[in-house]
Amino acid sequence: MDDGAMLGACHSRTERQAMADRQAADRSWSTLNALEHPRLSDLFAADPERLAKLSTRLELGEGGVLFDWSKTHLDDPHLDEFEALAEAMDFAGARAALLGGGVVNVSEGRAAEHTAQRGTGSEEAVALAQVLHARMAGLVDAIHKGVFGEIRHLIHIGIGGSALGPALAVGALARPNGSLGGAMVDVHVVSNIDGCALEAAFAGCDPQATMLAVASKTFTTIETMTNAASALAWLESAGVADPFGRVVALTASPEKAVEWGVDETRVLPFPESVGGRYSLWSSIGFPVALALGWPDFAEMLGGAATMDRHFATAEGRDNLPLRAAFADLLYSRLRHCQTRAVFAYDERLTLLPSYLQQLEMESNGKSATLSGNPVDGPTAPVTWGGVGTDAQHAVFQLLHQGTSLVPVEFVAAVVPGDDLDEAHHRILLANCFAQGAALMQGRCSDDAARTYPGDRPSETVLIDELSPASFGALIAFYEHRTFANAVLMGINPFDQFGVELGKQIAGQMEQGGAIFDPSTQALLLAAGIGS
């Protein structure tokens, strides 16, 4: 079966059809590679409707999100051929399989049912999500009502998707900014095995008013379980009579959590078919619900569901995540850009680039196709970024005048997250928009050191107001964009075997007795952990 056949082969296609699709995809890539790349200024001059074609709002009931790709090199010829590529790679079938609960994770033989947590999926998966959400809502309500005593702090222990999603959401939506208030429960997310991270959380919490959330899909992750044991010891040393009575387990292996010592009433399961980096919507979102309150968490799910509906029904270039994937592949495959930069012009979204690094690079950082063949071009670029305006004084020199072409994405909100003089936010947004204009426009000078080449692409995502709904829609957009990229490249975005080898070798080092290369042996001895 061809590499693009719906990420899981949920419908039958003949070998002849597969061959025809592969040939059609090859023709599309050949045509795309032959297309010219006019300068951005020429594209605007040639098409008065360019902004309207490439700038689209997603409405969310109250407010919305504007997505603007007009400052990229996408034009009608590219869009036409990318749409042909999507058809050849059976994007519609892959999308139907994803949203219908089909086996899209081919290498592990299972579905990827994170959208079911938001109401889109098989009937069984959606019903289960509703039951598990009700269970979580009940526990959140009990904690807020004081059933466990006065709880002012939560130390959330996880790693990877079990930590990045909650940390991003809490940072974005529960910051104590002016009249916007703050968290109902103070949340500290700890992921690093480095004890300094856990000690920093201890320093900010009163152990008599602290609960622990242990988030691990398998409930065996060594970093998470080591940190959890140390957190329990901290509670015990502080005189908490029943440390295990303060633990909530978030896991796809509830029996292991109970075996570890967590009472089953405080075990919040999530399905095995929900991957770590897509798990914010499941019980992994417990710290978000505890910080914000259940109504806001439900609003976040609703915002994501709005993006799901758009993704399910919009076709071709009108589909926002698919259009974003067209732009991504234009730069990674046609213009050979090895990186993609994301800059959030909003302090509340400081962790967005880090979150996207895992989502995009762990999902699509692959070198094999669905059929096991070597990929025939670049896959995921290196995602990096920062926060404006800080980044302007650090890395924008390279973006404007360096020798590397880097597509840039700006993310900002119209409504500020503070109550200070409006000049703060006006200057912030002016800087955001000015950077995109300057990257495209450039400037000539008789002094080479003061010349800006221009014609450098950027996308802008402008949120009316950073609310639970708009945040949910934004993250769902990035999830579907990552999936759309994978379909067009014929790869599986839902496995991550690349993270296993290093973990296995670390385990061998912990056990002792294994022999490694001379450099590694010397490092172990120098650190005092070798024999």
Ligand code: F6P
Second form
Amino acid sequence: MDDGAMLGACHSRTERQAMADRQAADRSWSTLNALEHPRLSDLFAADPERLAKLSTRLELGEGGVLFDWSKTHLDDPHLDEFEALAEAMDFAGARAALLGGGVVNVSEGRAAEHTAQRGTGSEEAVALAQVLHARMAGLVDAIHKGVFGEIRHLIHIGIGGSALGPALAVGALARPNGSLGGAMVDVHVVSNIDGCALEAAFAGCDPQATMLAVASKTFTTIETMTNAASALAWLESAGVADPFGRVVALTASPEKAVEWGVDETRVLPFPESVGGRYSLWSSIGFPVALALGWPDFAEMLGGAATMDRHFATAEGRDNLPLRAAFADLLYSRLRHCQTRAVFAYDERLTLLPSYLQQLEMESNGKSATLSGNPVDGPTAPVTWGGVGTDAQHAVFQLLHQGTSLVPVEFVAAVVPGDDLDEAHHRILLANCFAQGAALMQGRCSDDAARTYPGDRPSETVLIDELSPASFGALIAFYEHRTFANAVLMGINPFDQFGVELGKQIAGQMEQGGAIFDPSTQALLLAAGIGS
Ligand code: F6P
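Switching conditions: you have the form predicted on its own, so give me the form predicted in complex with ligand F6P.
Next comes the full complex, and the chain you just saw is listed first.
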């Protein structure tokens, strides 16, 4: 089966239609490759409507989010042809399949039902999510009410998608002294198998007032299970009478959690069809609900649901995640950019680049199409970034004057998260906007060392106020953008077989006896690992 036919099988198209669409997609790529790339300043000069066309607010009830893609090289010819590509790749069919619980993860033969957690999906998936959320809300409420004694700390143990989402959300929304008020429970997220990570969490927690969340979709991940065992031992050695009585399991393998020793009443399951890096909305979000309270967690789901509705109904360039994917592909496939950078001009979103690294690189870092053929162009660029203004004093030199073209994304909020003099936030935002302007405008000089080429693209996401709802909408935007990119490239964003080989080899090393290449053998010998 070719790629078009494979998409057709997923989205009920005929093989012939799929073939015709594949040819149409090839034609679109040829057209796109032949288009000119006017300078950004010329694009603004040529089209007085440019800002209005490419800068769009998503309203969220209270406040909203502005998505400004006008400082990218998207222009009408590119947008027209990317829309033709979306049509040829049956974007509408793929989107309907995703949001309707169709089998979009073809290599693993299952749906990707994260949106059902926020109310969009098959009837059964949405109903199940509601039941599981009710169970989770009940446990959160019981902990807040003191059923487990006075709980002031939660050590959340997980890795990858089972840690990054909760860590990002708690960091963004539960600031100790922020304007949103303090967290109800102090959350420590531990992912690394390096014992230093767990020891740092222990140092910040009173064992008598600590619960453990063990978060693992599979409940087999070596880092998580090793850390969980050590955390139990820590509770025990501190005199906690029933350490297992302090454990909550967040997993799609509830039977494994029970087998490991967690009481069934404290196992919060989520469906197999929710992927790890898309799982914040499921029971993996337990620490967020515990820290903020259930109403805020529900608001986060509500914000994501608003983005889901927009994604489901807006067409072509008016669809914000799809428009963002058009720009992503313009830079990765037409301008050969190998990286994209995200800078959060907001200390609360420090972990956003790390979160997006997993979301984008684990989803779309692929070399095979849906049907198993080699891809016909680059897939996900390397996502990297940092926090503004720190990054300005470290990496922006290369962005302004280096030889690599890097599309940059800025994320900021209008309302400050701090209570200090408003000068802090004013200077922060001025710096954010100044970087985008400087990247685009550049500066001529007789001195080559002082010349800025300009015409460097940036995208800006400006949130009115970082709240659970706007945060939910932001993360759902990135999820859908990642999916839209995958559809346009004809790849499956929902598997991650590339992480398996390294895990298997690490297991062989642990067991000892296997022979590796000379360099690896020497390293094992030097570290005294294996036989
Ligand atoms: O190693 C990759 C991965 O499978 C991620 O996709 C996942 O988020 C992470 O490991 C953790 O897996 P689990 O939740 O099963 O412990």
